[in-house]
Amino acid sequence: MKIKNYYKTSNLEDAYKMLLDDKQNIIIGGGAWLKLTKKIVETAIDITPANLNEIIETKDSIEIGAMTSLHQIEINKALQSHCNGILCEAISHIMGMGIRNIATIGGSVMGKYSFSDILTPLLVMDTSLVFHNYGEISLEEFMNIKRFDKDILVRVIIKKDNRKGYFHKVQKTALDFAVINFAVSKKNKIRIFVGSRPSIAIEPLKAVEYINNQKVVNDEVIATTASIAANEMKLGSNSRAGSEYRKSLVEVYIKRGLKEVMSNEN
């Protein structure tokens, strides 16, 4: 990889009008996974002085800042104890703390890596996203859009609301990326997707409709629901697990994250 030039401010107009002058300058996030995203770098933009890296707990949400890195979520008490500290419980499967320490939230969302363990949960929460020149956008929205133009992410929204939630990653080594993993969640309606395929995470949508619209979710749906899930998802093969073996996770997983938020119901 080569960075021809750095450029560093605390101004976000500044930043976003240098990342728009060349279509080979990039936004720095933590820097962990910089390397899988381009070769070359024109301008390497460093927005660290604009201070995007706090956690604020509102009434209604929690806010983290873009460049407010892993373990700083990981430990932060708010997210702890939201959606059964989901986040958190992802966060801490990722590599060792010295990446948790440099990766940040905003550099992890916006490469919307195959392999990510956070996309996962946030997609089975009500998360959204504020961009400097684009503004406020589901993350799911977000992830759906093929070309999303160059901007500056400032913060990603949590809304509260009380659901509960289930996570799992499966993994070789603890310092291995995920074979496949897991994030079940239940409001007024259940929500799963299933990351690490080993391509991006996806809902199963024939699965979630089938147990959304079930009067009563005992054993036998959630494992109709687990079954048609597996079916339903193009899982593939790579060099850390078949895709058959990635089916039988599926199945297997899905069946206890179900069972997991059903039995937290208060």
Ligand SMILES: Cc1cc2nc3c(=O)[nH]c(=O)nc-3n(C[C@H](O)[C@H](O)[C@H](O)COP(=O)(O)OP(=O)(O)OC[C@H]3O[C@@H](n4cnc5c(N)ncnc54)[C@H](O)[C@@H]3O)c2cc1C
Given for the second form:
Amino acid sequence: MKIKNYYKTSNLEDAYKMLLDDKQNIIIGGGAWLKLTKKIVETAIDITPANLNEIIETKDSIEIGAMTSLHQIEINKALQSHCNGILCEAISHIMGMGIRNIATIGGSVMGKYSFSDILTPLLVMDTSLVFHNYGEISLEEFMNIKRFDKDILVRVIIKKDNRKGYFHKVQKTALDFAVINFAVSKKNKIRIFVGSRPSIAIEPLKAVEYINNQKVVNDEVIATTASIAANEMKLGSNSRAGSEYRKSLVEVYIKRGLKEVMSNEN
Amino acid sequence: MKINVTVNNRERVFDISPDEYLLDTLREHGFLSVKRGCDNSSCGVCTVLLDNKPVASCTLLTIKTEGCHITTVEGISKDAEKLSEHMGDEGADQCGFCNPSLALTMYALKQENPHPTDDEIKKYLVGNLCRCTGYQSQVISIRKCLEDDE
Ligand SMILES: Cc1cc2nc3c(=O)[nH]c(=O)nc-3n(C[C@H](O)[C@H](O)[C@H](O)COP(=O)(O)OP(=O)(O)OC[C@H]3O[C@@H](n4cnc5c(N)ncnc54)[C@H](O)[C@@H]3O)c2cc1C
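Could you output the structure for the form predicted in complex with this ligand, given that the previous block was the form predicted alone?
Below, the chain from earlier opens the complete complex, with every other chain and molecule after it.
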């Protein structure tokens, strides 16, 4: 990455105007991912002075400022106890402390990375995003918009709803991207997301519809759900694994995830 | 552009370009204990503490450190020496290239979690690669070092 100018501001409106001013102007989070790119940046806009590096727990939700580092999230008590701490668990397997103290939640959401271990757990929770210009939008809706207008992500809001959760990253070495990752949650309904397939996280819709329509969820229903998911999901091959191997993993880990969130339920 | 930072408790002014990384700035100013390894965030040998938290200096833009406290191994020399002795005793030390980053990471761990389990030590050390020793002897050295403080 090449940066020609650097602009730090606490004023989000100024930052937003500057962002729209030139195609090559960008908001910089921790800059960890940007470093690995070949981007030529006219002006990097740093909103660190806007104090968006806090996690605030309210009665109904947990609000994470966009500039909050991944390690801050990993050790936050409210997030550790919400949804069985799956966001913290997922983050704890990303690179080492030296990167988790630099990379931000803002950059992790806005990058929409196909390998993301962060989007997968966020998607099974009730998560919304607050943008400076657009306002609030659910994470799921945001993920489905191919070209979101340039904007500043201000915070990520996770609704506190006593959800049970499960996350698993299949990883060959501690520093590698996921071969594939899984998140499952249960509130009134079950949600399942599979990421790093190797493309971006999606939900196996037929499987989720099937399990949510069952009156009783027993081992047989769980096995059928996992099998529907493995057959419906588009899985690819890359240097980490072939699609057939990923398919086997889908069946195994969805079963495990469902058993985990259903435990003490029946 | 000029920025003010504190390195090892001494105030400094760095004249930098907007896309300069902390590793380059520090080495240019003589902090050669901060090593250049992979230069792509993976090996950990460039670790320094930024306001007491370990960061990969190869990946952190210097401009982001304005007003912050940076600590290199020279800033924690007593802890580093102690660790070095234990590493010698345990055979955890060969070329020494990763020692500064290991000492800094241990120092940060101690601030964050003074009584870690072996598993917590191992998890905290992920990303600090060593090509000479096995990691077990490093964990034992760190455990002994932390026990000395108790
Ligand atoms: C070596 C390496 C290995 C990694 N491995 C993994 C892994 O295994 N699993 C995983 O899940 N992640 C991994 N990551 C990604 C990491 O978790 C972060 O998601 C990533 O670094 C982005 O965060 P950042 O703060 O560095 O963003 P930046 O690099 O600063 O920005 C990324 C993008 O987001 C935009 N952006 C940032 N903040 C905002 C904002 N507030 N509003 C609008 N746009 C914004 C930027 O303009 C840019 O386009 C890895 C990263 C690195 C560097």
